[in-house]
Protein chains: 2
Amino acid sequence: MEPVSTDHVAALRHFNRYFTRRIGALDDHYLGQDRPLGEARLLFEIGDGVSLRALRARLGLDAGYLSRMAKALETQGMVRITVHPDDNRLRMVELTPAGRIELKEQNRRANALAAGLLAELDPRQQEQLTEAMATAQRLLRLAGITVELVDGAAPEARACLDAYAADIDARFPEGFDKSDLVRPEEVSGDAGAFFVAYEEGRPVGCGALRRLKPGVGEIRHVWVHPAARRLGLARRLLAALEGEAAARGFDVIRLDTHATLTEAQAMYRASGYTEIPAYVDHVYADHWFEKRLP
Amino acid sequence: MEPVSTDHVAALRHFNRYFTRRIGALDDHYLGQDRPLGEARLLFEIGDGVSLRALRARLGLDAGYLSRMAKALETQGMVRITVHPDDNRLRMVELTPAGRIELKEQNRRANALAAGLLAELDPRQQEQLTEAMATAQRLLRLAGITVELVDGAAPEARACLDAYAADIDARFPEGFDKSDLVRPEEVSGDAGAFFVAYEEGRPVGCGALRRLKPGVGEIRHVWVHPAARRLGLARRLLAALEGEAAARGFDVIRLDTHATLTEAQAMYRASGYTEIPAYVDHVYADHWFEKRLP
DNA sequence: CGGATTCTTTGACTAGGGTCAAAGAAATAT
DNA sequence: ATATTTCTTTGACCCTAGTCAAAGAATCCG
């Protein structure tokens, strides 16, 4: 937890309020042009056929409430509901062409909406508008995304390490056995730490840190979810990681990577790592880092 | 009007939907956490004793809708509501201290949710971020703001003459008297042209085209609200200006400036303008500029 | 096979947010 | 002094958004 400056939260309350008004009101407002916003909502989620329970599940409605507006939606000739071929529990939802072109036309408003606006605006301005977004968005993110300690056998821990196998497969020429990955007993308790990076609920990078031998830990599969990187979260877990590291009195931190992961290189040797002789025979690896912690 | 390309439309919308949802969404939610939206934005609004029809007003509410929820703060205690004195027919709310407190906690949680917000990133993270809201925020401004053509003597034109008046007396060593201004018949109709500029329907801005002599056109009296500046606003009035020349078959503009506004020199110069020797003699001016329209 | 679970539908109900019109009280205009 | 306008209150509504619980149908699990 960094300090916060009373400036920077005013900043933020102030463009917040400044926004909502000035834009998310007109935006609910083109929405709900000549329907609730509750099932424009549902219009724009229903992509190529949905099961109610998914969209249950992802917009958090409650069921009774949900099977009206489809029915709603359904009597308007928007979507056509049927019986789900493998389970006839389920209902499917999917779009009528009549739905498709309503969508469209919902889009196409918004759009004209945001162009509007825009228009007032010199092609330089534009940019630097696009820009700022995209700097405060980015920042937001990082901003909502919390670092935490978990299980090595956590289910979300499996799940990182397997999303992180199958990324560098693609990305090593000689592709990845996931029988280099740590095993759940090296990272969990007093054997090492394993963190999980989450955005809204979901894991999208982590980190693990095992004891390679008294005083020294070694770092391994520092991975970000590709939606998420170019935030600024590796550090993140790097910091984590280390932090842990410190904590548990290991005086060097070592670790090592692979010749196509350049940026990742590129990091360990803005955060203070220095390239160091092979200390392990990894498969994969050909470049080893170590970083004396203070 | 400027061309739009869908890129910015693409990210503007972007950024909207990922901000209303994340930010906006929680905001909201803190507002009314004890108590229904409308009433805990009603509660916000009134500041040091409103009257009921400048909230109706300001809010666009129903006048019934207010008057209830109004009544329901009172019998919350939160506010005190008073005949106008000089107005019975009149209702001013004024805030109990009571409700002065509520309100202060209101405030506090919203910061606490900034706050905590912004703990996740670094000093020069947080930096960043404010900075690119304030960019943000200045374009957005800008682009809701728009230039229009209206009749010398119309009442936002002599509002905004006399606020410019109020102005340069004030930063002016030796004053300035009224009668400098122009003349309504001098910038309407045939004889020239006056612009405002509006945000939200209220004037910040405006700028004034007189016929100096055959193919000479004059501008006079550029200004820019205080709560405007910084935007860009001037260029726009400006360009406004040098337009409506153009289109009157204007072949040089000229224009005088005061020594103390370098700001004001330094655009002129920025925007084509090169000094001359005095073409008039104002009283108020030191500087003369002229610009030949392509 | 039988019981538990999952998924959806339906009915009943609530609160918030808001509109509309009538009417009374004051103030303003003529 | 009268008519008109302004401001507020009140009663009667409406819709959206949502919750809760019961029940039926299908599937899953042991």
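What we label the rigid core is the largest C-alpha set whose atoms superpose within 1.5 Å from one form to the other. Positions refer to the first chain, counted from 1. Note that the structure is a prediction, hence the values are computed from the model and not measured. First, how it differs from the form predicted alone.
- After superposing the rigid core, the C-alpha of I101 moves by 2 Å or more between the two forms.
- Superposition of the core reveals a Cα shift of less than 2 Å for V187 between the two forms.
- After superposition on the rigid core, the Cα of D122 moves by 2 Å or more between the two forms.
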Contents of the next structure:
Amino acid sequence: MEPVSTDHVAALRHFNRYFTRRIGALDDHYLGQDRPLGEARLLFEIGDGVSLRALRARLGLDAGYLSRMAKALETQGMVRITVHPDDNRLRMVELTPAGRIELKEQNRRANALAAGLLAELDPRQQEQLTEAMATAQRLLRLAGITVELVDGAAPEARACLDAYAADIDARFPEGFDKSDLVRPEEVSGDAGAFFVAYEEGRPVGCGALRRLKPGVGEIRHVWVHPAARRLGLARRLLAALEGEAAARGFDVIRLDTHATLTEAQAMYRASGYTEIPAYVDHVYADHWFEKRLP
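Please supply the coordinates for the form predicted alone, as a counterpart to the form predicted in complex with another copy of the chain shown previously.
Excluded here are partners and other molecules; the one chain stands alone.
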């Protein structure tokens, strides 16, 4: 990983300070209501009802801190905390009528704040700001995703492969037979490697590397969950696989892809892969690629 510019670090921190002040995140009376941003956000996330466990995962909050906020809202009559009827280990939280009234007012004030800010800009500037925020969110999501080396038999690895198989089975005109998936022993230990991408603890992508012959590796099953596509994650997975191949002493890496996967073909070409004649007889392959490693 390349070192990060101190100027970029300073710019991100400066933006964070400006934005949190500008929207009133530091005020104990967020949006002019009688509660801080943390409790206001919790009311918004509870919505039509949810488990505290799901809230903790969604917001990345410490269990004790979340419990204290939920209790405070319950004491104020904003929420009702109950036990799930089918699982007494789960605590459910839902808005009371008073909570729904406050949330409605919170949304009205938040919309008014956003509209007030945007009104100071002309339509072209509003469009620029909207596009810039979308870009910032996409890149921050990508920055928050980790790509980790796991055992080929790990539950996350097999779950990703199952999702990959279901995805391409729907895309390939001839369907897809799961027997074509790599076996755990092919992508573990000395034989190969398996990477899983995680977003907030959830697997959202994968890629496999296996040894074809001395000095030559093969990349298989580069896949990204539909909800995490168009972030640049496939390229990050590809880079991780290439780095692992280089670390294992491979001089060349190869891969094949189906004719329908035009976006994958474009990515491989843009990443320095050259199309070559078929190097293996593979029922799902229409294009074969190769890249020589430094």
